[in-house]
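To begin, one chain is listed below as structure tokens, in the form predicted on its own.
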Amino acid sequence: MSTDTEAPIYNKSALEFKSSSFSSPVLVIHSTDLKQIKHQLKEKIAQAPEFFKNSPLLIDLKFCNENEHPLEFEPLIEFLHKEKLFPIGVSGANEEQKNTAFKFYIPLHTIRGAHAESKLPPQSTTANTTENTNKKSSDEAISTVENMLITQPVRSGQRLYAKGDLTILSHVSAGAEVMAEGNIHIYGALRGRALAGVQGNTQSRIFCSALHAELISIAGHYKTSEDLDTLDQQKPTQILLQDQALIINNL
């Protein structure tokens, strides 16, 4: 006989964890005037509003700490949040910022990419064992490399993510989002937004059968619609990161 203290029976799980690619700006902070920064930021926000609003944030504060006055972080997350930037993750605090980062419910996170420190395996002293280290980091490599095909339009509103290159046989529309760690090919029209490299990866370029992008973006350096309005739009077009700049060519 049941009694009203028993848990309820459920035959169906109501949530599970998964493990998934997540994409989000980098801010990276290497001063600690927080006068030029708020300065700078707003302007950032302006050329690309849409982009930004209500964004997630991770934020690398390594290079700012390098200074001999650390930046006082607890404005810069009220100056964030102001702006409608959300902070998700900071990387590279000291102490008093990680209990600052604690105080506002943000976690501690090592960010991948371009400004994280990558450690080389120590040099093998025998020819086998380079050989199967090499025939081992081989295949690690191509395991987690994840191509992706797209035979349909990417309608508006869609975000699409790939862990390696992306290639679309259709046309990408306005208010669509279309995201790779590696490249990214569009074999129609890209009106949305594309953003190649997302992890860091500077090599990355982006192609496309013509150019009428919202925004473009190698690596967290992009350009906006604004940017691109004296190019011409109707021919193929590859997009490619050189000396810190994105270089549009047509093909």
Given for the second form:
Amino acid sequence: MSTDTEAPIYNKSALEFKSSSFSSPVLVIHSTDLKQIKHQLKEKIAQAPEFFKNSPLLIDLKFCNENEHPLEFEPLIEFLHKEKLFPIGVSGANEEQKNTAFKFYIPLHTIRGAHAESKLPPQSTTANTTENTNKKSSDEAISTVENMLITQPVRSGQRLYAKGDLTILSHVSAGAEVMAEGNIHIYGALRGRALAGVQGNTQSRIFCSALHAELISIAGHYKTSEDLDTLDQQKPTQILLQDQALIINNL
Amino acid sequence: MARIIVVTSGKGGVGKTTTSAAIAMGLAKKGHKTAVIDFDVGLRNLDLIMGCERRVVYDFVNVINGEASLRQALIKDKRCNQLFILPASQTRDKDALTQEGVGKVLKELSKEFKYIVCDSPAGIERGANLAMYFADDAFVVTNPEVSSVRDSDRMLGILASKSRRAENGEEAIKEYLLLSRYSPERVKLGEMLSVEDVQDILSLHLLGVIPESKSVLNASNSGTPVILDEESNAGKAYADVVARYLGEDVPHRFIDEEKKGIFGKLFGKK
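Form predicted on its own already given; the form predicted in complex with the partner chain follows:
Now the complete complex, all chains and molecules, led by this one.
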């Protein structure tokens, strides 16, 4: 998070610029046949009307522009608006499509596609049309910053969730809960709960400089403090998953 | 602008009100105009500890509701003319406090006072949240035992995430640790957590260790902030705390067992 204000510091400023990230469905268009697109999109929306209702949408035209005939973009936007979907960006557009996008006040984006492997396979997400832009677009990838860095102690009652790796420079107190889809690195003592690979990534690990955890878990395989009693808890430790069993090693 | 200090802990009975009274008096005695506010609506105690319970006419909730002016509600301390007390209401509950109302009162106090000490109620509900919401500094009062330490840890998490400073993305509240009811003898026997143990869990800046002392109860009973009992260890410890908070370099005391002389041993002098 970065804040950026130019206002004099003596006054309470009325606004500030912040940077933040959020997730949004991406509509990847493969065909230039507008009729076909409309038909399939309607089907998808019918499957999960609540999910799509008033949803922001990024449109990825990269693949459909590999076809010979370019897609007519304007009718597509109008159709999306009619279906109560709000395009908030276009990626991979050609010049004409870019101009159309500007006309509708839709900004241009370059979709970043680095979070491929750790995610769930696309068929389990709501629909193929909203799949994440996987490896296919990795040539234009800028690595996503979904890792999280925490410099303060994680206090009792606090919960953290990182979409990538979670690094904590201080300790994790008893009664705190830290979760990550990737690895968890704790440079202080782990006294609370740590759950790595919460989306099922069995390769993720937990590292900490002292293990007094209430619970540790990797991809759903867990141990509670009762099972951890016999260990040398003061040493730097790693926890990994091997053949469905949690392995705890001193480093 | 005033500096707003919240005295908080999460757990009850650890010495928040004793500490609020002592440091408010300490700051006032150093010549800083100080107000101390009781946020424990419904269970008001600060006026007792300050010895002004018989002079309460209007209270904090009256001021918030516009039924009395601040000037009417503030009670001037008889021992120190720089110290004012804003008592809590005993007949209401904590829902009578609103964020807007508290903010308004604090803003008005800020014009006139150098320090505003907010005595937080126990728990992490409305009263405690409002007491800490506007704070610049937090004194986290902790007893050397596991449940108190854990509650303090929880409170620190709330300070870091739910205060005005946190919500506006400003510089975080400065947090200080005050370890109260400390008994080096019992630490030695392993009955109590040591300063190091507590620091290991909380990793906070230690502002002072207040030793377990009979004078605290005596002071409370007589309505005198314990800091005025300059002979007692607790009084001295609070004086150190105030001095350290104001930036003086004072070495820590009362952490190690006092070495008693032969007479002390014979007569059990305390």
